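The chain below stands alone, shown as structure tokens; this is the form predicted alone.
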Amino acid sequence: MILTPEEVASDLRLEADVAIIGSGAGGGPLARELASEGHRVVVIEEGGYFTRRDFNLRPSEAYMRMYRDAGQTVTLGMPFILLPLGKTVGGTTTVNSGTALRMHRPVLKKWQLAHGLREITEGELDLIYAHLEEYLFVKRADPEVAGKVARTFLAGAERLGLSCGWLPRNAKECEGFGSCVFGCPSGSKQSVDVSFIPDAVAFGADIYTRCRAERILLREGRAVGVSASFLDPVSGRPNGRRLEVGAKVVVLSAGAVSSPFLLLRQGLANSSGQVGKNLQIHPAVQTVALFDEVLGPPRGIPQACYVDEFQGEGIMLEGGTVPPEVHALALPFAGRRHASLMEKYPNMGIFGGMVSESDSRGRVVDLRRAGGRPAMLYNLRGRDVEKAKAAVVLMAEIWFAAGARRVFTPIAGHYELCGPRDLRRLERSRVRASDFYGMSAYHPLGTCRMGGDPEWSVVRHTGETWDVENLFICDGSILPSSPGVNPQLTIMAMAMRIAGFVDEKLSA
């Protein structure tokens, strides 16, 4: 069952086979698989539980209720980068665009050769991917539902002869409300909250919502449970009631920010010194185009199509449409200029470019002086700055090929491009990290990385930590490097794989 703090009248002490911290792309599939094998599963989730009745197409309310820090989580460095993180049952899968891509073969080869993960084979992953794609109804976006913004951008890419197409998504009969990142009001998107979690509950798992895990309990070097506090739904502070779960196995699935933070606070599983380090975040830039014709946003799919011509160089373009409240933040202007452009919102399209880092890395730290909060230190550096600029130039080329009258970019000194001459000037310019306006990022990864060497990794290929027996980690933090694409399907695949090793441990 799914329980809220209001349904808990006093402190609780429970016994379980498995205690899972977090219910996102790692924790949700793991809970379903282990519960289906007959294990007693308890999931502890800091966020609330929301259903399609709560998804009212109002971004401001969604940010306040379903995102960490009301959607204002940022990295500290140059430049400041907005990094939205979900805080709800289903984790960020509840508030993402639903893109479901497989990791490419060269990335897996890198994991095998550079990180010693030869036990993870291409054949095994392909079988898991195929199972997930069937379970989650993964299929390509329907061009008719995708919206005119996506169709227009794709037409421009095709005119330039670029490799492009429609993105696969975990959506069943999508209706194109354009609000995937604020919760799917039709229930079409098969995020963890509407797929794995209901199945886990049907198999007997218990989900405790608005409950913050605070400590992993240890005995003789083994993980034996979790201590947590229930939270007030309004203030988000502890309400005085506590939950303690005794468990044979503890799985940390709180994400690439909160998982290392919990370990750092307790000084756990860090003999390698790698906990919190190696943070990668897929920095993203956006462009906005103005057309003479009406494009009709936000109707459509927020992330419907892609251009992967330069994916080998670390540049992936993905996008489609956003509602006006979000669109307004992408325009690098203020006052009357901003207002006059927003009046033309129906004639505008927005598209994003995602960078796989070469030179940039960050880390998660514990800000004890700020009340004990995690912080992400990150600087965009070297070739990654050039990649971000190249992504902007490429998107502008495509918009103009599609017939745009003007293109607005996030790069200082080049906020408005009126044609090829402005575009060539941007191409020749030297751009610094500080020149980017409103940069965002997604998919934090790597902060508890998996590997074959305990001196350079935090967990084994099984997901179990090298240092603490019966403590597993199962989320984006264990991916040793960026998969180069949206990682939710790969995180789910790792969860399915790790579930087998947890099951073996419990059965033994």
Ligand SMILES: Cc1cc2nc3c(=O)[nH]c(=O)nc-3n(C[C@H](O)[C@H](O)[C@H](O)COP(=O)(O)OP(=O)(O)OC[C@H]3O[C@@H](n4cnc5c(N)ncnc54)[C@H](O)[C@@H]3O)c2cc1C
Given for the second form:
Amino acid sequence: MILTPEEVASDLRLEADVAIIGSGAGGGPLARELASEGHRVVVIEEGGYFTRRDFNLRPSEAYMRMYRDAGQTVTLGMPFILLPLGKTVGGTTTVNSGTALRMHRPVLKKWQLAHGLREITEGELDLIYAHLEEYLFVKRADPEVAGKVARTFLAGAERLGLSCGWLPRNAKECEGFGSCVFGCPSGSKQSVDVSFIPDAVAFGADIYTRCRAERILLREGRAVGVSASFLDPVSGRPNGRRLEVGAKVVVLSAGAVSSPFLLLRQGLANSSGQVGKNLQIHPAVQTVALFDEVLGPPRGIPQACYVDEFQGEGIMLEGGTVPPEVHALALPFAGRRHASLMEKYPNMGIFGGMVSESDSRGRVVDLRRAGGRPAMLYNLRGRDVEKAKAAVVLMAEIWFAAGARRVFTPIAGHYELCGPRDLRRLERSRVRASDFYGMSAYHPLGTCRMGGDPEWSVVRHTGETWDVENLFICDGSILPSSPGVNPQLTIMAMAMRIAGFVDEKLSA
Amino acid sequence: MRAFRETGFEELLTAFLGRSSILPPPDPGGQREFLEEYLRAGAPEFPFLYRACLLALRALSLIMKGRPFSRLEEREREDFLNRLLSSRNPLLRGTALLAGMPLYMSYYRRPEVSVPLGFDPQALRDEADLRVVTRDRSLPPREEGKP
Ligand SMILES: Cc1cc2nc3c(=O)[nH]c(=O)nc-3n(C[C@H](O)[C@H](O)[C@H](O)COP(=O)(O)OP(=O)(O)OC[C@H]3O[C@@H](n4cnc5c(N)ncnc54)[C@H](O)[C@@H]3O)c2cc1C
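Form predicted in complex with the ligand structure, per the form predicted alone context:
Let us now look at the entire complex, which starts with that chain.
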């Protein structure tokens, strides 16, 4: 069952085989797998439960209802980077773009050699990926549905001879309502809320929504349960009722920001000193292009195509059209200038690029602020600044090749490019981290990393923490480094692996 | 929104949004309501930070223009904001960026603004209702209408 705080009249004390904190890309698949094996599964989710009927395609309402802190989460450092996090049943997958890529192959070699993860083999991952792709109806974006912005950008990339194509997506019969990151209104996107969670529930799992896990309960050094508070749906504050779940296994799947935060708060599983460290985020930049012809955004598939020519150098371009309300934030102008450009919104395209392999590392810390909230510290460093600039230059070149009249970049001093001359000027200029306007990132990873050495990692390849028996971690935080692409499919693949080890433990 | 009186808010809206020849003018009452809801829904420190940005704008106007923001001509206000937004100093730029962000959202979220730009959330919502996808069956033909 999926339960809301309104359905809980008093404090609750439950017994389960597994208590899972968080219902996103890590927690959802794990809940389904374990429930299907007949284990009693309880999932504790801080966010509310929404269905496609609740998704009204209005960005600000989606931010306020389904994103942590109304989508205002930012990293502290240079530059400030907007790092939105989902907070709803299905986790961030409910509000993500639906790109479903397998990890970049050379990264697995690195995990095996540099992180001691030889147990994770290419063959095993291939099988899991194939299973997930079938379960989630993954297929390439349909060019007919993708929309004119994507087709135009891709045509530009092809004209320049760049390696590019249509992205694989976990969407079934998508009709391009242009709203993936605000909740798919037709139910086409196979996010965890419409796939793994309903299946987990059908197998008997219980999902407690608007319920915030606060402590992992321990006995003799072992995890034995979770203590949580139900939240008021309006204020988001504890409503006075509590949930305590006694469990044989506890799995922390609260995402790469909340999972380390919970551990740091309790001083748990951190003999390596690595909890909260190694934060990678795939810093992203965007460019806007103005055309003579109407492109008709945001209708289509917002993130439909890619350019991976420079993936080996850590630069991936992936598209993303957005409604006017969000598009307006990408134009660094005010007043008449702003108004006259926004009037041309139908003639504009927007595209994004991310630093998919970066040297910069941040950390999640517990600032012991009132109410107990994590902070993310992150500075964009040397080569990553160059890569972000290179992504902007590449996008601008593609836009011009596609016939754009003007291109707007997020780099101070180069906001407006009117042609190749401006582009060359940008290429020659020295860009600093602080020059980026409104940078964002969508993939926090690595803050409880997995590895073969307890001195350098927080969890083993099985997902169990080195320090606390029966405490597993299963979310983006355990990836030892960026998978080189959007991470949801790899996080799910790790969850499928970890489910096997938890099942073994419970069945022993 | 103590940092700006009612009139100050209107001036701020116009300075950020400009006057469009095809889109409706700002709606200070409705946008202020949204702004308050948005600030309440966010991080606890966000309302404080936002007010700090508005105060900083006032202070910067005095320093850079020699006059309070509300006494600047309409075009001067726009130029002032554009100067901040294009500054290579991230604090100056960040102040204007943060102050403008919820104002833009509060304006373009209004259907009377987004529909003329080609984005009609209600129409898309209605269409999506006709094209509901389930995990275990194919779509009905278009003519069949609501499932
Ligand atoms: C706008 C956007 C677009 C994206 N697009 C893509 C894409 O196209 N492809 C892709 O691969 N990736 C994409 N991502 C990233 C991807 O969705 C995430 O990497 C992935 O969902 C992370 O999985 P997770 O399990 O680590 O965390 P999440 O999916 O975020 O799940 C964590 C859950 O834990 C809950 N939680 C946190 N703390 C607590 C607590 N104390 N108690 C109870 N519950 C708690 C949260 O509310 C949340 O629901 C996107 C992200 C964003 C923001």
